[in-house]
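Single chain ahead, written as C-alpha cells, the form predicted alone.
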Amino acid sequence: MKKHLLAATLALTTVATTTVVADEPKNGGTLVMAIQTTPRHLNPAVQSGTATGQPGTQLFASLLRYDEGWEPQPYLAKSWEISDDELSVTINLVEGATFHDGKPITSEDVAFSIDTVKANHPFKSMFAPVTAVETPDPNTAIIKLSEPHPALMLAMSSQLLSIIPKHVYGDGQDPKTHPQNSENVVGSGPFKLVEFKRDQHIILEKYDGYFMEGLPHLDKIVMRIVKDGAARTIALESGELQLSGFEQEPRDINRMKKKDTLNVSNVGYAAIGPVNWLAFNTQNGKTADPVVRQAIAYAVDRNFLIKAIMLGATEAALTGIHPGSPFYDATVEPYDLDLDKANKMLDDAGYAKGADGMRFPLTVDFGWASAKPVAEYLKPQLKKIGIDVTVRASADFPTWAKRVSNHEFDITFDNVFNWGDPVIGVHRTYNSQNIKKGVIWSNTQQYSNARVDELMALAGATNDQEARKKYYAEFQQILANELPLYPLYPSPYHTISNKMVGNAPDSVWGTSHPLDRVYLK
C-alpha cells in the first residue's frame, strides 16, 4: 500500500513558498467579512459555486484540505492510502469528530456523502469512476474505483466534498431541496450557522467540539453579502470588513494595494482557476471555419485587454487551463497582434470585403457588466479585419445562459473554473459527449475532435504525473491550433485582509478553505 498519496497521485507540483515569522496565533474575536453573492443555500455537497462555497467550507469539514503547495494535507481523513493497482482508496477518518449536533462522523456518512455528491453535483466527473465506497469500521471508509482517478484526492478537499450527516440528509427528501441546507444545519465543519439572512449576511460561531485541537481561533465570523464593489472597498479601507477574497476589479484591487492597513494577495485561487476567454459557436455560421478563428485571434490585442482594461492585474492565459496549474503549456501559439496576418489569412480562405470594406457580420455576446468593455472592444478591432461586429447584451445572465448554451452565438465572452484538476472542470469544455444543448459551460462550442477526446480519456485514467503532464500537452497543442476558443487571461482574484488579520487564507483554493486558523492579532 502506498502511504498518503503524495506521491502517486496529487502530488501535483510544489512551489516555492518563504517562511515568514508570524505572530502567535489567538483566540477569540469576531471576524467580519464580505461575501459578493447571496448563495442559493449552503451544501455545498450539491451545489457548485463559490457563493456556497465560502461559508460552506465553514459549515462542513472535507476529507483533505490542499495547501498553497497543491499538497494534499489530512483533515477528517488523517491518513489514506492507496492499493498497489490503485483501483482502491482507504481513507482513515480522525477519531472522536463530530457533527454539530454531537453525533459521530463516521465511514457511513463518509460512503452517504459520496453517493449524495456523485448524485446530485454538477461536476459528474469528480467521482464518476467511484464504484462502491465499503465501510469495515466506522473510522475507515474504502473508496473503490472503476479506473485510477488522479482528480479523487482534490475532490476530496475544500468545497468539493463535504461531509454530510446521513441522519439529517438520509431522511429521504431531495438533497438539493432539503430544509436544513440553509436552516438549522448541521455542519461537520469548525464552525456551526448562527443565521442566513438572504441579501444580508450569514453568521457563523465556533464550533466547540470541532475535532481539530486548539482550532478554530475566531469565536465568530460575519459575513456579509455586499455585492458592490465600490462598497466592499470603501468597507476594507475603513476596516468596517476585515477581509475579502474573490475580489477581481483591476481599478479596486490597485487602489487597496496603496492602503497601508490592508494586505492585498494574489496567492491562492489556483483551484478556482477562472479563465476568462472568447468562445466561437464551431458548427454553425462564419466561426465553424477555423481559418476565421485564428484570424480574429490575430486581430485581438490580449496585451491591451491586459493592460488597458484589466489594468495590469492580471496575466495571459494561453490555454483554457489555468496557468497556475501545473498541466500548463505555455509554448503553445500565443496569437499575438498581427492584423496583415489575419487579413491575409481571410483573403487567402475567400472571404472578400466588399464595397464598405466588410467581409461578413459576427454577433458578440456578453452576460455580466464587467465583459461589457472587452464585447464592445472586438466591433473596432475586428474591423480592421473586415468583420462587422455586433454587440449584444443580455438583459440578465439567465437571458445569456439560455441563448449560450441553445448554441444561438457567433461569439461570447465567458468566464470558466477549472476547479482544481483538469477531469474536473476543463474536460467538460472540450469533450464531444458533453455537447448539451441548454447546459451552461459545457461544450457550449460543440467542439469535437477524436484525438482530444482521447487524450482527455488518457489523462483521466492514470495516476502518472509525467504522463498526465504529456497528453495534456498535445492535448492543448491541438486546441490552439483548431482554437474553439481564445484564452484571454485569468480572473485576477486576490484575497484583501486587514492588517490585523493573521493567517489569511493562501491555499490554492483561496477563501473556499477552512478559516479556523485565521485569527486577528
Second form
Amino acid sequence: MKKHLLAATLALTTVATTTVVADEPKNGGTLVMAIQTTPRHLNPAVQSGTATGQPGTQLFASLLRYDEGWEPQPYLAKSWEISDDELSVTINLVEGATFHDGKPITSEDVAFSIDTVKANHPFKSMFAPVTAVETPDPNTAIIKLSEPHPALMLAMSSQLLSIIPKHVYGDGQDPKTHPQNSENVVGSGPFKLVEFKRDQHIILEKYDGYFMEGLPHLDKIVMRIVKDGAARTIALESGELQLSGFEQEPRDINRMKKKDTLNVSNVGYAAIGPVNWLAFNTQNGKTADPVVRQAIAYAVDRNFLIKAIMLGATEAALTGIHPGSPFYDATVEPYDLDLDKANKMLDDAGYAKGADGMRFPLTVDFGWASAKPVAEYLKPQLKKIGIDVTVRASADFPTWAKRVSNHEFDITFDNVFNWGDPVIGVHRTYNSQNIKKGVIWSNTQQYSNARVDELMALAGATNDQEARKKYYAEFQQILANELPLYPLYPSPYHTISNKMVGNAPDSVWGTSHPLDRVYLK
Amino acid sequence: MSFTQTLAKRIGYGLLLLIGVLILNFTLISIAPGDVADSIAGDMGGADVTVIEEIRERYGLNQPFHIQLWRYVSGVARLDLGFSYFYNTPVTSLILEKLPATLLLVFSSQILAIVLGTLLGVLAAKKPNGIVSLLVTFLSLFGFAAPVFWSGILLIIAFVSIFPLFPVGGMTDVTVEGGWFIQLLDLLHHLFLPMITLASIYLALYSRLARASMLEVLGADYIRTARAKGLPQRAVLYKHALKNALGPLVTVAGLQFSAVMSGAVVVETVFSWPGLGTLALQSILARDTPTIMGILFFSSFVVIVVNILTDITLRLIDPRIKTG
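Next, report the structure of the form predicted in complex with the partner chain; the form predicted alone has already been given.
Full assembly next; the chain just shown is listed first.
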C-alpha cells in the first residue's frame, strides 16, 4: 500500500502554518464579488465551465482540494490510499459531514456522485476507467479502476467532482435538468444557496454545519453577474466589488495594478490551464505540410504579441501544456522570430513566390473579439514570407465552432483549457481517436501520430510522476517539431481583490475553489 | 364595413403577420451556421462527442428543418414558447422574470424623454433663433449622433468613476438592508443612469419634434388671433399652441415603442440591467433558439397589438378616417 496519509498530514501542517503566519482571520461580513456570466445552473456535477464552477465550488465540496502548489489536500476525504497495483483508491471520509439539509454525507453519496459525473459530465476521460465504487461502510469509498488512472486525483478536486446528495438528485429525474440545480440546492460545501437570480446575482450564506472546523470565515458571499469588463474594473476600483477572478483584459489589469486599494495577482489558474494558440489544419491545404507550419511559426513574433497586444500581462507558452503545469517542458524549440529562415524553408520546399511576391493564400479564422488583433497581425506579418492571408471573422462563437469543428479552416486562433491533468484537457487535442467532426475542441487539427498516441496512453496510465514527466517531455518535443498548432501564451487570468480581503484565492483552480478561508480584514 | 368587421379583419391580419414573423425568424436563425450544442460546449470548455450528440438529440437539432419549424409553431399555437436550452428553464417564465425590469427602464426613460423633450422643444420654439433654440438643436444632434453604448460608458466614467454618485450597474444592491422605502430608493439609485442614457436619444427626437411642431402651430391664424386679443405669452404657448402641437408627438411616441425596446438591449448590457435586452443578447450569443424566438414573438406580438389599438383609437377619435 502506498500510503498517502503522510501527504495529507503534511498538507494539513502546511495549511496550519500558513494560517499562523498570515494575519489572524476574522469571522463575519459579506464579500461582494463578480462573476462574468450567468451560469446555466449551479450543479458542477453535470455542467462544466467556470461560470458554474465559481458558485458551484462554494455550494458543493469535493473529495480533495489543491492549493497553488499542485499538492492534493484533504477536503471531504480526510485521507486516501492507492493500492500497489494502482487499480483501487480507498477514500476515507471525514466524520460528521452533513449536507445543507442536515443529512449525513456518506460513501453512498460519493459513489452516486462519481456515477452521476461519469454519466453526465462533458469530460468523459475523468472517470472513464472507474469500473465500480464500493462502499464497505458509510465513511469509506473504494474506487475500482480498470487501469491505473493518474488523472483521478485532480478529477476528484474543485468543480470536477462535486459531492451531491443521493437523496435529492437520485430521485429518478434527469440530473442535467433537475429543478434543484438552480433553486433549493442541497449542497455539501461551505456556503448554502439563498438566491439565484439570472443575470443579477447569486447570494450564498455560511453553512453552520460545514465540516471544516472554524470555517468558513465569511457570513455571506454575493456573486454579482457583471458581464462588462469596464464596469467590473470601475466597481473594483470604487470598492463596490471586492473580488473578481478570471480577469484577463490586459488594459484593465494594468490599470488596476496602479490602484493602491487593490491586489492584482496572477497566482493560480494553472489547473484551469487556458492556452492560446494558432491551430493548423494538418490534413487539407498548404498547412498539411509541416514545413509550412514551421515557417509560419518562425514568422510569427510571439514576444511581440505578448508585449504589444497582451501588454505584458502574460508569458510565453511554448507547448499546449500550461507553463504552470508540472509537466510543462520549456526546452522545446521556441520558434523565435526568424523571417529569413522562414522564407528559406518555403523556398526550399518549392513554394516559389509569384510575380506579386506571394506564394499562396491562407485563411485565418477567429471566433471572439479579443482574438481579432492577433488574427489581423498575421496578415502583414505573413505577407513578409509571401503568404497572402485573408482574415475571416465569425459572427459569433457557434459560427466559428461550426467552421473549425467541421475542419473548414486553414489556421485559426484558439484557446483551450488543460482542465487539471493533461489526460482531461490536453489529450483531446492530439489524440488521433478524437478526430470528431462537429465537436469543438476535439482534435480539430486532425493531427495523427502513432507515437504521440502511445505516449499519451503511457502517461495516462501510471501514477509514477517522474515517468509521466518523461513521457510528456517526449510528447511535447514531437509536437513542437510537427507543430499541429503553434502555442502562443496562456490567457492572463488574474484575481483582483480589495486589500481588505484576506486569504484571496490562489489555488491552481483560481476562484473555482472553495472560498472558505477568505475573510474580510 | 362595420366596426366589428374591421376589427376582425385587423386581428386576422395581425395573426397572419405573427405567423409570418415566426416562420421568418425561425428560418433566419436556422440558416446561421452552428447551434446551441456548440455554445453549450463552448460554455463548458469543451465536451465529449457523446455529450454533444445527446444535446442535439434531446433538442431535436438533428431533425430536418421543416419538422423543427412545425414543432415550434405548433408549440406556440398551444401557447408553449418552449424550453430554453441554455438557461434550462421554460422560455415563458424567463420572459416574465425579465419583463418588469425592461418595462421599468423603457417607461421611465420614455416619460422622461417626452416630458423633458416637450419642454425643451417649447422653449426652443419660443425664440427659434435664440440661444436656447441653438442649444436644444445642438443637444438634439448630439443625442442623435452619440450611440447609447458610448454615452452610457461616458456617464459611468463621469458619475461612477470620477464622481462616485451612482452604482456601476445592476438593478439592486443586495447588501442594502431596510424597508420598502429604502429598497425603492436603492432601485431608483440604480435606475438613474440607464434611464438617462436610454432617454437621451429620444429626448433628442422629441425636442426636435416638439420644436418643429410648435413652430408650425405658432404660425397658425388662431395663434395670431389669440395674441391679437391680448392673451399673455404663457397662455398662448401652453394653452393654445402646445395642445395642438402634441398630436404628432404622441403618434411618434407610440410608434417608437419597438425602437425603445431595441435601444434597451444595448443600455441593459452596458449597465448590467437584468431585463429582456440582456436576455436577448445572451440568447443570441448562445444561439438559444427557443429564447430568441420567444423574445421576438413577444415583441412582435406587443407591436402588433399596439398597432391595432392605434388604428382603432384613430378611427374612434377621427371621424374623417373612413371604414374599410
